[in-house]
Ligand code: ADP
Amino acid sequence: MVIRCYILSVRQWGITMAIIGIDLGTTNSLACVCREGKPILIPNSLGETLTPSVVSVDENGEICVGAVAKERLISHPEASAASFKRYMGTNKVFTLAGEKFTPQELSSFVLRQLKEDAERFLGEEVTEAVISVPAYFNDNQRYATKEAGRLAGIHVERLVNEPSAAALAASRISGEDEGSYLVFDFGGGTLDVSLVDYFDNIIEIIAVSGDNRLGGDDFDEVIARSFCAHHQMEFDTLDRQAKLALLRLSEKCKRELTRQDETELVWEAEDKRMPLNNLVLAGLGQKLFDRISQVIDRALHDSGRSMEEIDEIVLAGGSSKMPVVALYLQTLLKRRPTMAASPDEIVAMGAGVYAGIKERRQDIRDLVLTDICPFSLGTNVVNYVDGGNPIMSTVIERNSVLPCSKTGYYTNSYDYQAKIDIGIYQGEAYYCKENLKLGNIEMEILPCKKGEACLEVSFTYDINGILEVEVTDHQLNQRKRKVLTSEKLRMSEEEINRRLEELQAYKLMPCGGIRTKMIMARGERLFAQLLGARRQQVAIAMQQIEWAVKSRNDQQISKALKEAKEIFDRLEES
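Show the structure of the chain whose sequence appears above, on its own, in the form predicted alone.
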């Protein structure tokens, strides 16, 4: 009996399922959808497009994501976490309210929140997402991002490099048919610099360079440490709550210096203050600017281009809005950066357009987005000077266009060797131990004199960042193939399904109560920061909200929330 299966579009059944683009950021995350050829940013339940990448577990065991969780960082530091993107692809564990979570599990809560917001906004189910990642993310970090999507119940087939997404959005906004961009993507925790060409509806990355541990958060810490030095304090000896409070105040000053040239950091709980302006911040951040310069120089060097051959400098990432950063770039590159769209939003917009490409939407399906290998890939060879410290032999060089396949040939290093261990590494360091080991393949060989064996080692790296290594021994007519994974950091299918079920038991805060929870969390944070009469004002406002909630009268609740917000705004402004 022959069974014929017919696959119909879900739209033929009256069911619609959307693919969205997501910028999963260190500081903030955004979701975007493509409609009629245009990217549309998706608002969250507070009506804002930026959702802070912060997670907190409240007293009821519910998961708070976004602005509420950010307020709870100071009032409930033991139950809250931020900047976990910096640890994607590592074995770092965060403990929130006694429960342990990996960075990808915390990221999955952010993705779940974005998915729910998108479904509410679109009125249709979201089954798949295109997620942007720093171009300089390594194999483990990219896999962890996909794993976060799986744990959030979202299919993530495609990751898109953040500079590719930014260039895609910039090209559509400008309406230019071709151009060459230097994309400076400076977020809360990462820096990517990329050279990108756009021509004949093709967006091609030429070269990338980056620093996964450099971002706006580092400027927050520089300000906080300067404040401590100004008052003869030791930043490293502060307790966690005090550090978070000071970093929050430092971030506030940094944001104020984006809009004005002078401000003052006031830590009321310690009765201490320090004036700050952009000139002083430029001096404090000199070491950070040196690191930025190294990343830019490397990208330009790898591309083989000069700034005269670049049409535009495109800014992406919220930290690129800092005047000291824009001025530094203008001084270094002798070119004023352009702002095609808000740096906070441009990556999400590009990811949204690419989601439209995946949906095969008629108005944009002819666009082609190419990618490159951000790190070199290779294997180990014997170090005859130091036998215990093997050297990296590169097979695929960084900035190779994907998909690509390259082959290297290797032999035995001593007489009558019975087997060869082929280690697979990712990175640019001379010694293998300083690069990321992705795995290994062990081959038995025909014992022979040194240099007489011949192994053919082929690396194939596809557009989705999947690396396959094949080792062939023609003498014994044997071949071994392996799709590389880092088993220590990656969960099996069974583990993912089990953990997905466990994480689904954590309920996200209901949409209806978020505004009230947000104002209360802000009040708790201000109560912890302020003293005296101003602290008492916060307490009274919070009591009014509690009475209103207890009355279950919507008008009273709305009035209490509005009055509390006005009081809190006034206190923070002063």
Contents of the next structure:
Amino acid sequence: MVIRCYILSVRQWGITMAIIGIDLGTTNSLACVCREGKPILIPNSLGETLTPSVVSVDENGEICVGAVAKERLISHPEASAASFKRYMGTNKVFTLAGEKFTPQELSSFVLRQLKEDAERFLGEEVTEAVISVPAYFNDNQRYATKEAGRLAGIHVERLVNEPSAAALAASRISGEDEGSYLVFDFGGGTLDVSLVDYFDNIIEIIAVSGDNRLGGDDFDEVIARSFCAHHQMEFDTLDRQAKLALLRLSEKCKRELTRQDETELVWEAEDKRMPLNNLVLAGLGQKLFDRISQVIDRALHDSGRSMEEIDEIVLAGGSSKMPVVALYLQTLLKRRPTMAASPDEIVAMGAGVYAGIKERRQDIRDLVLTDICPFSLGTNVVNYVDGGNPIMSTVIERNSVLPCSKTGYYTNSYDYQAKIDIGIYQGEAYYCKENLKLGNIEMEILPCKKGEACLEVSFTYDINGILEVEVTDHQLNQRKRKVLTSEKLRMSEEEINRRLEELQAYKLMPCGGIRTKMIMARGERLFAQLLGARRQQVAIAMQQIEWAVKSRNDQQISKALKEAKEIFDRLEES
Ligand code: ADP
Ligand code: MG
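One more: the block was the form predicted alone; return the form predicted together with the ligand.
Starting with the chain above, the whole complex follows.
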């Protein structure tokens, strides 16, 4: 059964204050509300359910979010930002048109836009949201997501795990409330594979595995590289604008191959073309498929389950729509995945179902951090090949059942070492510097020969995400303890309130102007991409719009917009 979005007028239900579900994605975000037990996706002002998670500051200092901002990412890269979800819960700062923003502040603009779109659609005030987050999100990242909600003026009491949301939506749609699910979520830049059990109103994540540098963007890149090879060009030596333009054309081509079996990549500005079909794409993506299979293997291995014990494979994420991906999974897992809803909408639908459950004051327990630790925790050991680059020594392995306590023993790495610095890290990377540093404990030791000291290091991780590290030196009878709750990345109450006020000063672009902005931004991009008579056509269409806007005549504006859209569509089609 295929369930698409139901776009209805919701006013008739006479609700007062709505709780919505939000999929705050790396590439795209969506909002969903639950009415009469059914998830209803909320369209934005362009009538689309997907809002690109891109923010841009325009010439008037107004914030635009979504498709307009995505166009500006190419034409005004210094004023635009994308993929900021990757940096949630870190100290990274983005500079847009000279102004500094944290990842949660940029996310708050996306949330504010979704809230406004939802309020317009529902005709009600949205006060609360249930936001989905990746199951592996740590405490800092979860906290930062809630903070983004606060900065957007939305109360976020509940976060749900993305695979739990996908499994919940899938079970609602299939009408089978219980089961074991393998959720394959393949987005723009991330792959997450999770094993999820849903029994007796408890959703339990059994294992999670992922590659946070693997997604649809990689398929765009292999297509772009193959195009360059086809024309004896070097992808890496293209300038930024050219790279982005070619990647965009490659993405368009990739999407066409979801609808039809063959297509052609045409790069107008360079007067170059290349035919492409799904068979060729499958060959180009071979290395990516190998990485996909590793992630699936790891999830199955960590869960101790076999494919026979899985009831359903749930496809989520826009890249799961690719026929080459679905076919690969089918061959690998020897099972046909279900595509109950559109993969890029299923997480949002699940978040919407959660929001409905919350509105009815019922509960479904979503267990992840309470049950398993989705990441590894460990300490640093000497790298004898590259001394300045310590290696991760895992103490608590990912997917350990919580609460969990593990002990490791460590020694001095050179003669007469005076102290040992025990770093505390979280993550799966081999080198410590690529993992998240949570803190450290410094221990002074009795001077002795290399390898003669002995420190006992115990990690205890409890169900509330609190990590306690204790280091004992039995020789000196000394003990040091540290409790880590990752408070340091958090804003104080005053800071939040001050930033809340400052951010309110940034106005979101009014809904009425968005269509015009969208077409103009698209025009600017096409102008940069095309040459000759085609570039001229773009310029004329844009001038018509500018004239119409100046005349303030609504009819003329609509006419100019409609004509420009037709011209741009035609230019992009050819
Ligand atoms: P995220 O979870 O990262 O926010 P999405 O689930 O929205 O991302 O997936 C975005 C990715 O899906 C992009 O790489 C996009 O190119 C790809 N995608 C979306 N629709 C299609 C389609 N019809 N065919 C192929 N790829 C698609
Ligand atoms: Mg997603």
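For clarity, a rigid core is taken as the largest C-alpha set superposing within 1.5 Å between two forms. Given the structure is predicted, the values throughout are model-derived calculations rather than measurements. Numbering follows the first chain given and starts at 1.
Undergrad: Please check if residue 342 moves between the two forms, taking a CA shift of 2 Å or more relative to the superposed core as movement.
TA: No, its C-alpha moves less than 2 Å.
Undergrad: Does residue 71 move appreciably between the two forms, meaning a CA displacement of 2 Å or more on the superposed rigid core?
TA: After core superposition, the displacement of the residue 71 C-alpha between the two forms stays below 2 Å, so no.
Undergrad: Determine, after fitting the two forms on their core, whether residue 429 shows a C-alpha shift of 2 Å or more between the two forms.
TA: Superposed on the core, residue 429 moves its C-alpha 2 Å or more between the two forms.
Undergrad: In Å, how far apart are the CA positions of residue 245 between the two forms with the rigid core superposed?
TA: Here the C-alpha difference is 3.2 Å.
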